[in-house]
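One chain comes next, on its own, written as structure tokens: the form predicted alone.
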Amino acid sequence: MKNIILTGDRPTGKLHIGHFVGSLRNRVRIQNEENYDDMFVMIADAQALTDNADNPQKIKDNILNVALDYLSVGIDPKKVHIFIQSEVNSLTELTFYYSNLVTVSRLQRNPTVKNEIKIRGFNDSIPVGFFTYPISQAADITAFKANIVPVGEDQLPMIEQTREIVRSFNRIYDNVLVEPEAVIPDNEACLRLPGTDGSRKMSKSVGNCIYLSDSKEVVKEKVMGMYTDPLHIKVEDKGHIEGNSVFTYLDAFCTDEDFQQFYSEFKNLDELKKAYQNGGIGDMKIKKFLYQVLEKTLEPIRERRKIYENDIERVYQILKEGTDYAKKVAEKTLMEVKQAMQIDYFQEDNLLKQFYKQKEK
């Protein structure tokens, strides 16, 4: 079986370092290993509209921002097809057919959907498009017959729902669709990076993010203002690691080499944690180290972004070529789906053939 990869993001704003450690870094690694036959990265603008229908300009404004983020972290358009979801019409049709294979009660049980509905405060005013989000995502994945889907941990229930739809379709019609497997970061700190304010999740709407495109000055300001340990008031006080955002970020980003370069008093993060817990290290010193570690990652990303920002027509062409390719692949899958469902009426005069076949009986 071919290894086909699909992943993507909603263009509701610029991407942040939570996206980077949660999936972007993984995508670049997979891309560079080249152990796959095809790889697609989707800008999920249609899905973003499910809870932003009253503000389409927000989505439109961020299409190129997300594309720039992809290219700046190292997504290579020579190896990967970056495409815009709403331009691939086959995805909408597949979503419609799959909706007959999923019950309302099953959608209501989806943990990701339940959590997102709660976060957005929809209550009884849930947009149908948002409610059926998992079906749309299944269409995205299966249209390209992707069997590998790099995602954050919170997306695991969505992948499982896709697998259920694939099994139902193949059982009822024909063995056309491919069951995907999720790939998540193996570093626990990367599964869900907390906000700089110490809240459970980094969120654009809350404003507790460090964006990939933030300047050095902005990154420094955000790091120096991060939530640490409220009980660690004096330098000599014993510090706590649990729930301390600065150490969670260090878990996600720093390496032993970073200590050699920026903090030679310690060999690794374990040593630093023990020293902090014993007392005698101030929070500002830890934050300064974190800032240096983050800048080591963010500076080359920033530089690549500048190159692409100065050639935005090239970015536009990359999106167009990726989308044109995605259209062809998805259309082929759609035709196979319709054939399996026997609704390809004008393909090879199938409607007429069926009529004469019945007449002969």
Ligand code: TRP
Given for the second form:
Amino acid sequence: MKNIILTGDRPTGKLHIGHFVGSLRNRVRIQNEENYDDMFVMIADAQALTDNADNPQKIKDNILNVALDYLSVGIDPKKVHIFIQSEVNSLTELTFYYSNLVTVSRLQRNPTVKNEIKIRGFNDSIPVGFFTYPISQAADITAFKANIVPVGEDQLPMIEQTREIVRSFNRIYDNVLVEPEAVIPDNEACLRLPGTDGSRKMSKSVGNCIYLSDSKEVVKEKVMGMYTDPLHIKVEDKGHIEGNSVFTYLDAFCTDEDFQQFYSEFKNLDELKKAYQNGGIGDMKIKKFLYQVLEKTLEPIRERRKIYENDIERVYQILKEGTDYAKKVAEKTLMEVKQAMQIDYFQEDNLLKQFYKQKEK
Ligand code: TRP
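Shown: the form predicted alone; wanted: the form predicted in complex with the ligand:
Then the entire complex follows, led off by the chain already shown.
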């Protein structure tokens, strides 16, 4: 079995540490295990436009930001094709044909889209393109015959929708498409990293994110201002772990080695948690530890970003080459799809051949 990996992000802003533990870290791991035949990471600008039609500038501004985020976390352009969605025109064509295989009521049941509609306050004015983006996402995945899709938990409904489209297509036409599987983090804290303010999710508009591109000073300031446990007022007070963002971040980031290196009073996170719950551990202490743990990850990311930022033409070239390659692969799948659907009229004079065949009968 060939392993083909595909994933992507909407370029609506800089990527943050929630993206990192939710999906980026998995991608780099998969890339470095090298157990695949081809790997793609897509900047989903067309999808981003489905709810930003009036703000194309924002999307454009973030293309290079996201590309830099990818390269700085260690996505290796020698191993992975990074490409821009809207440049791969076969994707739009596939989307159109797949929409015949999906019902409106099926789309209405998609919990992620439902939630996004609520958050964006669309009410009765949902853009059709936004409503149908799960179909376009199925095109993204199937165009490359990806079988593995490393994503955040919120993307599971899209993968399920894609699998249904693949099954319908293969049943009705021919066995052309591949059913994908999602890969999500196995650590609960990584599934949905809360904001620094303790709210459920990191979100740019709330201003509770730690960005991969934040400077050391900014990271420190954000960590020191983090939400912890409002009942933990004096150091001696018993502390709570549940809903305490600092501990959720530690769950997502820290290793036993970090304790040896920065906090040798404790062997591991379980010990620290117990001590905190018993009282006697100040919030400053755990924040300082978290800052050190985060910096261990963020420092090399920052260093790599600097290198690429100083050579932005190379980044441009990486995107161009990745996109050229992606276009070829997607075009090939589109041809197979059209053939299966019998709309490949000018391939090998099919339309003519069909005419003569019927005449013979
Ligand atoms: N929906 C994804 C996000 O919001 C982006 C995306 C578009 C994607 N197409 C994809 C992810 C295909 C994985 C596979 O971040």
